[in-house]
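Read the single chain below, which is given as structure tokens and is the form predicted alone.
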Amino acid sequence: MDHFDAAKSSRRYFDWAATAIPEEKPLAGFFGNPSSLYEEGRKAREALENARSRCAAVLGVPGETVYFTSCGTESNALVLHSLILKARKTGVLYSAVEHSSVRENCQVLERLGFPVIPGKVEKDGRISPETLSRALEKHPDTRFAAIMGVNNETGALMDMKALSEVIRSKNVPVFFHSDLVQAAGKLRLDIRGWDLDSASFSAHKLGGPRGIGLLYLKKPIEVLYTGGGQERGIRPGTENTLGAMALAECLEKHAAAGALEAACKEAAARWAYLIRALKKNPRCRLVPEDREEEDKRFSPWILQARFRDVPGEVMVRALDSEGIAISTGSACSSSSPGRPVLSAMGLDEHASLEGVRISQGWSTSYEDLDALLEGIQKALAFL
């Protein structure tokens, strides 16, 4: 099967935050079921455990804390839905800009009678340590906090170390979960330093295949559903050996320290170039408007912008006709007309619906950026 080749395509791809251009390679010889006792099964089990050790090494955590899942969404849901089995209904706090897989699962818990608190964020889309501290003081029954590392729509970077210190300073234990799907391969991770209890990851954001994710658990949890005992009972179901091997390869390629630093430096330079050009466009407003060309508050891989009097969906379609792919936000929420993340940042409905997300990847070039800028000018002239 042929895979997408960015170098040969006439299209320009700026939706890496939805899914990265794949770097898939054939991995033959490991088709056996890892739970089977015969030779093919043993080979698959050995490959699976090797992939687990490789992922753990990149993340800097023990191998026994790494569990393979189908995606980041499932990893988030596994942790959140484990609360249903608690003897008492746990108070849950999540940042108001969480991915839908966290936000909507928290809403499910709320419908089941759990005390759920959406944590307010600043105008730049980040939850500050001070705001988090006040929220925990106001809601002393909180025993679970979910705060993502990098926002999937704006690129806002959360100060995970400072937030963790706030959570651990409380007199009661609070389980700290983080969606790190947009963080892996995009910023330096410090899972142990951040003292996380759990974290989620997804391969296809790293150029790997769809259908494979990872869940880090400092300690095992009691899960809501069972059936097979695979992944030490945390995620039952036949293991995706080839997916796990591909995920390990992607983490080693993009999340290892040396490669990560160089890629981030190049991405920051490209984003500074793009932001500088967009700021000259009188109809463009960055989100937030005070985002700088090189801004430490944000990931250099994701940019949110809006164009005056042009709905985001219209801009997406206009650029698509010019051979350019951008999005209005999270692909997982594409069927929802609202923009909860932008609303949480204080944008009104009209401004929120103008928002578009532009995200780059490792193969993005300055030629791609120039094509994007030219496409925006054409679209605005027409619209």
Second form
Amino acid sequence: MDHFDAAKSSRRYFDWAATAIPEEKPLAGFFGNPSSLYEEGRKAREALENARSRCAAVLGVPGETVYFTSCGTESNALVLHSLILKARKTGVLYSAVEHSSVRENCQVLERLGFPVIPGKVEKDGRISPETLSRALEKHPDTRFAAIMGVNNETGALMDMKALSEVIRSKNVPVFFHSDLVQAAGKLRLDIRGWDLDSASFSAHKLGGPRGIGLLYLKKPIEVLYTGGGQERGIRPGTENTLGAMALAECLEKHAAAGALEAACKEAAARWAYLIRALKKNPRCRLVPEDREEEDKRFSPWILQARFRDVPGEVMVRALDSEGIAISTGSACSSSSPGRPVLSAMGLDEHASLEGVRISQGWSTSYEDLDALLEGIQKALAFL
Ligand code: PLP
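Coords for the form predicted in complex with ligand PLP, given the form predicted alone:
Zooming out: every chain and molecule, the one shown earlier first.
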């Protein structure tokens, strides 16, 4: 099959938060197994370690805290499931808007007898430092907190610095994990400043290939499954050298300071244009309704909206037939009924089923936005 060329395609793609259009280049010559002692293996090992150092440099953390995994889901699950090996079943708190790979793995822990609390969010889908503080005081047994950096359905930005300060102000050691899958390349990361114990990343949200993720661990943890000891035992299994190299390249290209700021500025201008137009549409409601054209509470890459009396799935199909791709919520929520993120924000079932997610990427143009707006008008005329 031909490589998808966004510039030449007549399709308009607005589901970057599900997966970004890849920029992958062939990386031949590094096929050796990094654990092999002969030249091909040594070359692959060198490339893998070089990729690790490059990722660490962009993330501003020491190389030995970076572990390659197969995806964001696995990075989240590795950390959560490691709690099963602890002698005591201590409390776990997660923000009620976490991605299913956090939420559903927390629910697994709950089934195993862990006290698990979904942390309440405000109407804008953000967890406030005051709410977090009250939750930690009400549940003093909490020793693990999972709070994502950027929400994958609404773009809500969590105030990581303030939330970290709340967690660290309590006189108990709480392991602080953050799913930064949608934050990398979209938000200035400060892993050390936020004093995270662990964080998850995924290459395919950054224009890289699928099958490669990253887990930052301030200190090594004991993981639930074992094997050949690769990645210092944290993620056993033959290493994905080419994936790691591609991830390093994507992080450098999109998450490093200068490039990040310029891309965010352009994205914010495009989003303001889209939001302005959508606000004029009487059948459209943004989620939350008070989202502004340029709103510091939200990432300018993701937008949640709903259209009166049009189920989200119907809108997705109607736009698909116009050559436009948007989505209903997360691409990975197929096993959870309903829309847990929108429900946590206070939307009733009817309203949350109308929700659609529109997300953009580096190559999204104003022409794409105009085509989307036109497609929505056409769809609404029939629905
Ligand atoms: N976390 C968030 C916030 C996501 O948006 C996603 C993917 O949509 C994941 C985790 C899972 O990442 P992956 O697809 O690499 O497993």
